[in-house]
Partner chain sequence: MAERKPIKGITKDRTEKLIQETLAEMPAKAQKKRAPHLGANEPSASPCAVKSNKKVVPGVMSQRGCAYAGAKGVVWGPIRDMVHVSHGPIGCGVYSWGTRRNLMQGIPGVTSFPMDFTSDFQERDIVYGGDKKLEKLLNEANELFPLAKGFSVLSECPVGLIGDDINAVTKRMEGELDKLVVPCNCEGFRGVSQSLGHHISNDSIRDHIIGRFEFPDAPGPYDVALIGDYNIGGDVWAAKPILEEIGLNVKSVWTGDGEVEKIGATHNVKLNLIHCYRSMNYMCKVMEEKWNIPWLEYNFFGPSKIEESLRNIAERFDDTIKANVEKVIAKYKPVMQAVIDEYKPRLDGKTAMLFVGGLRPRHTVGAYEDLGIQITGSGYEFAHQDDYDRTAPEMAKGTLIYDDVSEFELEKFVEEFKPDLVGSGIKEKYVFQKSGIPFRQMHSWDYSGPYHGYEGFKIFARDIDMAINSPTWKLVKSPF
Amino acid sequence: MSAETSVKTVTEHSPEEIERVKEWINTEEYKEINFAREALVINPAHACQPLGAQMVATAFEGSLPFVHGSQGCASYFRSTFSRHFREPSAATCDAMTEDGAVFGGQANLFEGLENAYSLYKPKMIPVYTTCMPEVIGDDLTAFIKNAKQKGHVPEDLPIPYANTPSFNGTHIHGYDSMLRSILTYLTEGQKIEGKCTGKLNLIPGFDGSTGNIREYKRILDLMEIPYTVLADTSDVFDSPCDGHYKLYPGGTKIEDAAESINGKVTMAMQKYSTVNTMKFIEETYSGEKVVMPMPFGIQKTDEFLMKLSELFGKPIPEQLKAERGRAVDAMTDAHQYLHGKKFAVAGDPDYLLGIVSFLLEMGAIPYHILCSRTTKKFEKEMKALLETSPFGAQGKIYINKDLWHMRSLLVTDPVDGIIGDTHAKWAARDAKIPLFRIGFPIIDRVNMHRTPVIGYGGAVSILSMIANKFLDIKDETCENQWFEMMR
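Is it possible to get the structure of the chain by itself, in the form predicted on its own?
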């Protein structure tokens, strides 16, 4: 860089000072200071509410997600989904700017809805907010009503909306708000006394794995249980490459979602990302309502299958029994590579409960367990899970902490590996341990969203990923060229 174009830094630091600080941030002294901070978040292990809302808004047939807010926010949501799934993530936005912040965003919403409907002919336009309209207090009930009365969009076009401010909650809360809003809108007036569709309404919760959703559907097909997935992203974010672009690939049919209120059973597979949705369902839906833990590992998958069998009077197919046997065999064959190893885990509450359950089954030690934003209720549930196994005795739970806190933990109280999404990579690199990528988003590896991590097959996949990575590290660093070849 030439002298004319060089940039003078605000503060100059000597190389010696830089090295001193690099060493200092690995100390117990710095960890105490790090854990004392309150007003600053560094590298959170979560995304914001409207991103979660977009996951739901995308997951219905012919649905066009609509961001009421700034263009930059909409670009962030779309790019995050596109990078994780390696698929287009369709969404539109009314691009609020400074004038909208002063005068309100109704004019933006009118023009945006009219253009979106005219250009893309969606069956539904779910609207969700970003920080700006939430701070100024935009009244979406009135805005959407006015848009229909003034003829910007048809009166009968479904436009459910959710208030999803980015400055509180996380993506799982936005998912919850948007799903409740869509189901409230679509099921209004659809309940028929005494009618039962005989179907299971399966709510997967915020799940960045299309493989998981396909696995749920495969299990239900094998058990011959009719179902509606609320909301189904499997084809939306994992559509075939057949030479034809589809703006609206897949998704839950709107008529099926409307009819879901008359279902036989409604089952949520994530407690913490469906709290308000399940409250609404408890109050309004027919049939039984069940909240299950994600079926990670053997025990949780057993519980899921046995509950389905109980609710629908269906036997568990021999194929699934054989899969269970193969999973148990695989875990027995490879347990020595995980047994006794310490792990750090970071992610969403429901994912954390599932991953920790799997680690305990393998005789591994979930040592540092971190959730960015959650409640004491989650902490209590995780503690109870750890107490079910002697391998959970050393586990320490950190709620409402971020991945910079995790870094301090890793460098002062080391573990063998960390399980989390891509954003845990920096902490893993500084601690010189492997990162096992499970969760959302995973943007630095490919196709991981296509492999299920739930069910018996998912247990084998997680086990193989972790054990083989440890074997790779050993093989690449040991001097013995005959490693694992001769006994």
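What we label the rigid core is the largest C-alpha set whose atoms superpose within 1.5 Å from one form to the other. Owing to the predicted nature of the structure, the values given are computational and were not obtained by experimental measurement. Residue numbers count along the first chain shown, from 1. First, how it differs from the form predicted together with its partner chain.
- Once the rigid core is overlaid between the two forms, Glu19 counts among the residues whose Cα shifts by 2 Å or more.
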Given for the second form:
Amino acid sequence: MSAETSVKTVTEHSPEEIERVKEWINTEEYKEINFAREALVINPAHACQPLGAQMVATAFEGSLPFVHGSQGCASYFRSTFSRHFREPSAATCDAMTEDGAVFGGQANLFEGLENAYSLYKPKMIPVYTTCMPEVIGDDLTAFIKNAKQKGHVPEDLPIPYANTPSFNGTHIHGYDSMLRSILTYLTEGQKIEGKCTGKLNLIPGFDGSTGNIREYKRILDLMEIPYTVLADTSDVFDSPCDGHYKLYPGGTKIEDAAESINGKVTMAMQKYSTVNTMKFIEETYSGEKVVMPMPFGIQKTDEFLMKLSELFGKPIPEQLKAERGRAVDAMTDAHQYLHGKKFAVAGDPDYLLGIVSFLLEMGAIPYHILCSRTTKKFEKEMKALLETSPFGAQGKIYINKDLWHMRSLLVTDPVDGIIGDTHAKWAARDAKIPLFRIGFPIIDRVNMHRTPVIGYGGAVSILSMIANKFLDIKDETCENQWFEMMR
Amino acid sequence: MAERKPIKGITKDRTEKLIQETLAEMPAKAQKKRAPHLGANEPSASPCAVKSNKKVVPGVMSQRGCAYAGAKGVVWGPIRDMVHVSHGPIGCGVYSWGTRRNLMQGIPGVTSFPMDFTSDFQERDIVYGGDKKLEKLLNEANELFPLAKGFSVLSECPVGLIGDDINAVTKRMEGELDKLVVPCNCEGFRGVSQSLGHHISNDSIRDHIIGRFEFPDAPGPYDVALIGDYNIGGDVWAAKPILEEIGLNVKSVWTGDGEVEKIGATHNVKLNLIHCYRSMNYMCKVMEEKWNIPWLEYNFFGPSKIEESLRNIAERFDDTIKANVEKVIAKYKPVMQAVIDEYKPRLDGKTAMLFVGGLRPRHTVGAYEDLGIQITGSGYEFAHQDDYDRTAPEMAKGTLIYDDVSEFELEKFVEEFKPDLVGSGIKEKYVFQKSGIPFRQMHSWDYSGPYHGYEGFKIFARDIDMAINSPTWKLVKSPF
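Could you output the structure for the form predicted together with its partner chain, given that the previous block was the form predicted on its own?
Now the full complex is given, and it begins with the chain already shown.
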């Protein structure tokens, strides 16, 4: 405080002034100022790279995620996963502090790896970085090599690493980098010309739904296609409560990941979160390589099953055909509750494409489509998707806009429903529009991650969630004379 | 204070043996570093034998956060009428958005700002610096949120590493916007835990806020401030009415549901009542030195501690307040007894272990004891020596004291002591629940609360009973 600063009296805003601003922030004028923002981001719908890296790092059997950098970051990632999945989320870090900023983080990494290895006996320690070592330029290739040479960890312990600076990309890019790094590490020297495991390598991408992963596996089992999920979060983030805590409750077997290079087919179920991984796989893996859209709704699920059938020469079993029929039955039965309804959708690129595709199938209108950090390429792909249906004609795409922008959209040009993660609840409340929670993270409702939103079953779940909520609202808000038994 | 009765089965020998066995599984260097942080309690020992506030041992899975977390999440975030800017890359602001439960009044986006404001650093900001962007975003925020009473700028790791000068920018912008613009150099790599973030934030308040405002009405003899209550789950709203009921005038709250100008006028109160000593003792000491304002610690968890604290507070005031305190205690006694009568029969003789943050490892002990639950182990994520000195007398002889306990250690301790409840954080919660051990989050009140004050004790008792006696635990073991 400078000496010349005068002392001011504590003031209160007048009720009129508060009322004026309260109304003003819902106006077109405010929306314009809001959209003119260039520097300030308010309520983003994305997180940082190392979070995504941790999702991959935790999804291999016996794998201990290891954060190279500040300890607070590690705690934030662990808390985020534990809040979303309501599950343990083990990860350790080398707790770099000021001296690390000056001397680099090698000493921390040595000690951290040594302690993590002897305390937690992991089969693999994937390392990923926070901002700090990225800014000071730590050389992880050298550090990890040195750690092994100096005997802090055994030479043969897999320690893949990924550079995951938070000032670049989002959590989906960290997912991509870490997966690429782990696969590069584990498959090195494993390729055998002419050998084929006959298996499908299925890459789910950054997916906060363990239900989705289980659904992929159920479908593959039904089709009798052998598979390796790269990487399988389902048993890690959806483990049984049986009286025994397991630090490593499951995940993709390291041998299976190593063998994946000799697979028959590698299929990515998300495009934007697997770009670099698929580039690596294109260059090195045997077999076919396919990138599929997430199987939201009927047609994308059809595409998925037909592709599997085509690639593996297996028929689509009657059971799945019946499931399709039941899902279509549910959709035709309930189409009237969604037809023509407008939606705002926010989330990660691959999820957005899937959700919009489903809405178009229902005759619903994807109206405000928002991704808070992505590329022109995504915008183009979304535009093309909207153009496939008359119901897409009103859809407007907002890239690199945040949930405060979305609030302005919702209050000036309202919709019937919002689809997004928990963070969208503030805008939803202000606009008095119901929020349907699909995405990551969901930290204010239980068990959402356990129910698949992909596949035929997923379509029924989403449809039921939305239609029944609309009917609840009608029952709760209609005047007496319009309240009736049937809906 | 009378020393607590020993807890059945808990002896110094057993505890020390457990510590030795746990340490034995660590590499030599880690053993040496961790050993001083673990001990068997000696209630009368001063200073407490356990070492604290040292660096995290790399690789051990500590539960600690960082200076930014202590600054943004703890001290600044709860001030409701300021825009708090997470300055740097996207993550820190997102992870700390709405995840501490420091509830606040107001109209979001109009008079209160429970939102995530960030400069979302990109590669070019790292290369060219973020000062210009900061200046621009402050202008934008001021335009979009005209009723904000000010801005705090909370540095994330890169800011301090690339040599930005947020202090110069905020100083300039304060003049330009004619509003508080407060820099807080709380990069996450600074210090050993959240604790330094608290201290840095206190210093920012000292340098930029306190003394710059005055209350419109004349100071009165009963003017107090609540310091270090962050309104988790509404705790302030349960504590403040008690103080008002005894006749005190709560002029400001630091910082739960806080208003920055009132915080800036706190140097006019007669007494500072401090709840979280760890995170705010610094400012109490500053106000004591500079403005001769005495301060007093209080604890409103459980009726025993509420009574003790109210009487301590009364000692600082005249007979009117003293009489009021006795009236209030008498009024709530039967209400609290009814709560105890309802829950204690199901909880008496149970044990619990705690591992939390700034004050709860000691402050909540009394509330558990009011329900008949004994605490067999307790420790802090980021405490200092003075916290442990205040803890030793609150715990029975031979109980476990652990500082910055790692997941590995806490698991071993719980396995041996087999408490009926573990009270800790989100990262620990599911580890213990998978083992079939009832758990309550003691940072966030597990999405419940308030736990503070008379109103809070009712909820605390209900929640602890619910956790320990939920029939769901009986289903954990499969019959086949």
